[in-house]
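Form predicted alone, single chain, as C-alpha cells, below.
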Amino acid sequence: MCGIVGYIGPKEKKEILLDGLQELEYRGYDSAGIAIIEGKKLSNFKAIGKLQNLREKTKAYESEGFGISIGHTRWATHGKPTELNAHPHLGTYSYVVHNGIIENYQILKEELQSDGVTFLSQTDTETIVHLFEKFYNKTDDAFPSFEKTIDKLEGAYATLLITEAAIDTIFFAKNGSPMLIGFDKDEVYFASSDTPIIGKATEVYYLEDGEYGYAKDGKVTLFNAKGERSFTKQALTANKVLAQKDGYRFFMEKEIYEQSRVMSETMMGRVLDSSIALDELDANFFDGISAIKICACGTSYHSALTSAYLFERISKVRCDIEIASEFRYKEPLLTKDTLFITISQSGETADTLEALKMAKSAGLKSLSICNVDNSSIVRESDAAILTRAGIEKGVASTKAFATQTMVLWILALYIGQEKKTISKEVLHREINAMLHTPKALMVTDMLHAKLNRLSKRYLHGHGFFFIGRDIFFPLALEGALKLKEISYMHAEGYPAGEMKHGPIALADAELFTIALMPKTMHYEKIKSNVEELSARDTTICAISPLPFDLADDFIQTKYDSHPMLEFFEMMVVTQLLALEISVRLGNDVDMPRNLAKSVTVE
C-alpha cells in the first residue's frame, strides 16, 4: 500500500529517492519523506500530498559522497496524512521506513511509552524505530539489536532502518510485505517493486518472509530464521509498465490476485482471536443508535447490499441500503436514532457525498468506509474505516469490492459485541471464518486457467443471467457488473427466486446463467431454481462446492464451513471470469470505454 526506496553508495542520493518514490507514487501519495546519512550528518525531509511537493522542499538540497538512504511514500493506514506521520521516523539517532501492519504495536508502544518514550506520530510503523533504540541503548550493538527488534514485531513489514550508531549500513527485514534489493557493482538497492530500480541496478534478489539483514561496503549478509544464509540473484526486467503490473497482464488482474494479501491488512489489529477491535470508534460511537441507513454507488452499493443482510443477522439491527444518486431527491425520512454509512472507494464520489451532506443536516451520526484517507466523504464524516486495500488502478473494481465487504463484516460483528446481541460462541464463529478469509482468495493456476478455457464458450448469445440467494444476490449483481464494464455484454443479477416472476421468458439456449451454488446457504432452493432455467436449454455455469449434473459448465469451490468464506470464493471466480471473457474479446481491460475510476459528477 505504500511505497519504499533505499540506496548505499557514492553516487548523488536525493534524486536516486525521489525519481524512485515517482514510480512508486501510484501506490500511494498522502505524503513522502526522505532520510540520508553522510559521514555523521544526518538529513531528512517529509511533505504531505504528492511527490511533487518534497521536490520542492528539498530544490536546494544535494548530497556528496558515500552514503546510506532511505525514502517512502504512504498511503496512510494508521494516521491522518500529515508531516508527523509521514515516514521515515525518527527515534534520537535513527529513521526508519515501513510497510505493512505491525499487529502488534498497541502492545509495543504502550511498553515503550512506559520506559519514557515520547511518540510523535500516529503511525504503528514508530515503534520499530524506538524499540531498536531501546535495544541498542543497552548492548552498544546496532545488529543484534536491530534483529531482537524484529523478533518482537507480529504482522506484515517490509523496513529499512538506518541509524548513526551504523553509518555505513542499512537494515532490512521483510515479512509478508514486498521487498528486494537491486545490485550494481558496489551500489545496493532497495525498492518494493523493481520499477524504482530499472536502469539503476543489474541484477535482484527478491526477498522472501523472514528474510533480513544488512547492508554494507556493496555487499549484502542475508539471514532467516535458521541463521545467515545464501542467496542467487537475477537479472533484472528493463520493463517499467510490466514491473508495475508484477508480471500480470492488466492490473485488474494482478489486484485480483492481491485480494488475499490486502484482506489480511485489512483484518490486522481488527480481527482479534476471541475479539473485534476497531481503534478508529469512540466507545460510546454506538449510544443511542438503532438502526442503519448506508448510502453507495455501484460496486460499493452491491457490498452495502450484502452487509444488510450481515447487520441484521448478527448484530440484530435494521439496517437499509440506499443508492446515493436516488436517495438525494427522494425526500427521505431521517431521524436521529439512525447511523449514516457511507462506502466509496475514492471518498470523492459526488452523489455519496451530497447524501452525506444531507445526513449531517439532519443531524445524524456518520460513519464513512473508504479506501483514501483525507478524502472528502472521510473529512465530512464523524468517524471512518480505512479499507486498506491500496491503489486499485483498474477502472472495475475487485479488491476494493473485497475489503469494503469485510470492513462491513467485521463492523456487524463489532456493533453485536458492543451491544452484546451475538454469543461468545458466534463470535468466535465468525472470527474463525474471518481468519479463514485469505486463503479463500487465493487464485490458483489450475482454476485460473480452467476459467480461460471456459471463457470461449461466453462470447456469443444474447446476455448473461447471475443468480444466486440471500447474500450471493448482491454478488449476482456484482458479477453481472463486472462482467458488463469490461466486456460491454449485457449481463444482469437477479435473486434466483425470481427468474419464474418474469425473467425466466427469455431463458433458451443462448442464455447464459451463472448460478452462485452454495453449500452453507439455500442449496437446495436454488438448485430447483437453476432447474427450471436448464429445462428451458438455458446454458448453465454452476459455482458450487457440490456438484450439479445438469451444469454445461461445473466450477468446483472449496471452502464449504461458512457461507462468507463461499461468498469470498465465488466473487473471485466471476472476476477472473469477467476478466478472461474480456482479454478474448479484445477490450482494454484496465480503462473500459466511457467509464472512470472516480465518478466525481453527479
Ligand code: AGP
Contents of the next structure:
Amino acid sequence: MCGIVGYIGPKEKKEILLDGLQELEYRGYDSAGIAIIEGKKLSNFKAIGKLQNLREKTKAYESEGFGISIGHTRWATHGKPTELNAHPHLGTYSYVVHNGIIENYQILKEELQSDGVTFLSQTDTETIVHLFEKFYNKTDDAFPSFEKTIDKLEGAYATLLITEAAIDTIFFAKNGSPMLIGFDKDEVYFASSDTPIIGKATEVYYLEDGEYGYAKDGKVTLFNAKGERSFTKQALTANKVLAQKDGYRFFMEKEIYEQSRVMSETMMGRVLDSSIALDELDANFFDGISAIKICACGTSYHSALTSAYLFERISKVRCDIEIASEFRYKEPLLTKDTLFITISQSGETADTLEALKMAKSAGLKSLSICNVDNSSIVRESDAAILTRAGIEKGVASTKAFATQTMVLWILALYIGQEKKTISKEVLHREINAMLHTPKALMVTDMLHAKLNRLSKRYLHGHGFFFIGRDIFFPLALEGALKLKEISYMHAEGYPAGEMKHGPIALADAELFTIALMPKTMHYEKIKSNVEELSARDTTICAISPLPFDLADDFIQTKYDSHPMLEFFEMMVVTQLLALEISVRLGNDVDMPRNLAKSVTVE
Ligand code: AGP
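Starting from the form predicted alone above, please write out the structure of the form predicted together with 2-deoxy-2-amino glucitol-6-phosphate (AGP).
To see the whole picture, the full complex is given below, headed by that same chain.
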C-alpha cells in the first residue's frame, strides 16, 4: 500500500515530509520520494529501499520559506521498485504522487505518447502529470486543467499535484484510496492516514470518494461531481498509537478487519478477468520444474500445508511441505527438478532462512512468498512474490496468513495456466471465487458480537480440538495456533478423520471441539466425525453454512459455493474467537507472553 503526505506553508518541509512518510511505513513500500517547490526553486529526491536511504540523499538539503511539497512511499504495482518508478513523477514543470491504480492508464499513455510526450517510468501514475500539463499548456489555467485531468482517470486514486504554474497551491483528488486533509492555522497538510499529521495539525477532514480541489492561502476549496461544496473539519486525536490502531482495541483486531482490503491489494495486477499474471516470475521460471517443496514455520507452515492440496489438485504438481526446523537437520534428498518455496511474513525467520540456504547450496531454484521486501529471505531467493499485506504488528499472524494463502492459490492457478493442466472453465471458476474473497473476509458487527458473547463459555476446560478435513485441516491447525498464542490455553488442530484413532478418548463435556464443516468439501464425512464426538458428550462449536443441530454453539457462515471462500470465511471466525477469548482472559493480545514477531534465532 503506498503512502502519501503533503504540506503547504512556511515551515521547513523536508522533515515534515520524511517524518510523515515514516509514520506510513507500516503500509509497506519499496521506494520513496519527495518534491518541494519554493518560488522558482524545484527540489526532488527519490530513493529505493528504506526511508533511511532517502534521508541520506536529502541530508544536505533544507527547505526554507513558504512552499508547496509532496512525498510518497511506493509499493510497486506497475513496474519494478526502481528510482525511475518511484514517486513523485515529474512532467516538465509539475510533480505528482498517487496511491491506487489508474485502470485506463494504457490508453491515456498511448494518447500522450502520440502527442510526443516521453515517459520515463513504467508506472500508471506518470500519466497524471503529463495529462495535467497537456491541458495546462493549452489553457494556462491550473485548476481547470487539474479538473479535466481527474475527469479522465478511471480506477482508484488518492493523488497530490504541485506545479510551477501555481507555486502557492496543492491540487488533490480522492477516489477509492484513502486521503485526509489536516489544518493548523494557515497551514494545510495531506496524508493517507492521520498518524503523519498528529502533533502538527489540530483539525482534520477525511476526503470522500469523488472529492477533489486545491489548498491555497491556508484554506481548502472542495468540489465533487455536483460542484463546489462545504465541509466540516473535526478535531484530530493527539494519540499516535491510538491512531495507528485506527480505533480498534488491538493491532490484531485491526489486522483481522483489514484482511478484506489488503486481499484486494494482494490480487491487484495478478488476478485478471480471465487469467493470472505474475510479473515477478520470468516466462521460463518453471522450465525443468516437476515438483514443489515448501518450507516454513508456524502460521506460514499452515498456509504452506493448505497450498499442497491446491498445487496437486489444480496444478497437478507434486508438492510436499517441510517444517523448517526439522528440514534443516533431516539430511533431505533434494533434486534439481524441485522448486524450493519459502514462506515467511517477516522474511527473517532463522530456520526458514537456513533451510533456504541449504536448498540453494543443493542447486535448487528458489522462490519466496514474503510480506517484507528486501528482507533476508527475499534477497536470498531467486524470485519473490510479495503478499502486500502491509506491516503486520500483531504477533499472532492474521492478514499475513490470509494473503500468503491467496498468493499460493494464485501461484497454483498460474502454474496450471502455464503448464496447461487447468481448463479455461476451471480457471474461470477459480478466478471468480478469488474475486469474491474480499467479501468473504468482511467482518460483520453481528458475527463479531456473536463471537464476543459465545467466547465467555470457552475460558476453561481441558483443552480444544480444532478439526477439519482437506484444506480445512491446516485451517484447524492455524485456528488452534491462534488460540494457543493469545489465550495460553491448550488447543490442537487435528484431521477430523483421525479423531477416532486415539484423541476421541479425551471426549467429554470439558473438551471443546471447534468443527470446521464446509458444505463444499466432504461435508457428510466431517458431519459423521462430529456426530461421533457429540455422542460422547464433547462440547461442539460448529462453523458451517449448513445448520447442524448437534452443536452446542453454531456459527452459520454465508459462503457455500467454493471451498476457498468457505476457508477464508471460517478463518475469520477462528481468528475472532481466539481474539475474544484472549480479551476475556485479560491477556496482551498484540504481544502475547514468550512470543516474538520474528524468530530470528534457532
Ligand atoms: C504466527 O501467529 C506466529 N507468530 C508464528 O508462528 C510465525 O508464523 C512464525 O514464527 C513464522 O514467522 P514468519 O512467517 O515471519 O517466518
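So that the term is clear: the rigid core is the largest set of C-alpha atoms that superpose within 1.5 Å between two forms. Nothing here was measured: the structure is a model prediction, and the numbers come from that model. Numbering follows the first chain given and starts at 1.
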Checklist entry - Does Ile107 show a Cα shift reaching 2 Å between the two forms after rigid-core superposition? => result yes
Next on the checklist: Superposing on the rigid core, I want to see if Leu475 changes position between the two forms - specifically a Cα shift of 2 Å or more.
Outcome noted: no
Checklist entry - Rigid core fitted, then: does Asp124 show a CA shift of 2 angstroms or greater between the two forms? => result yes
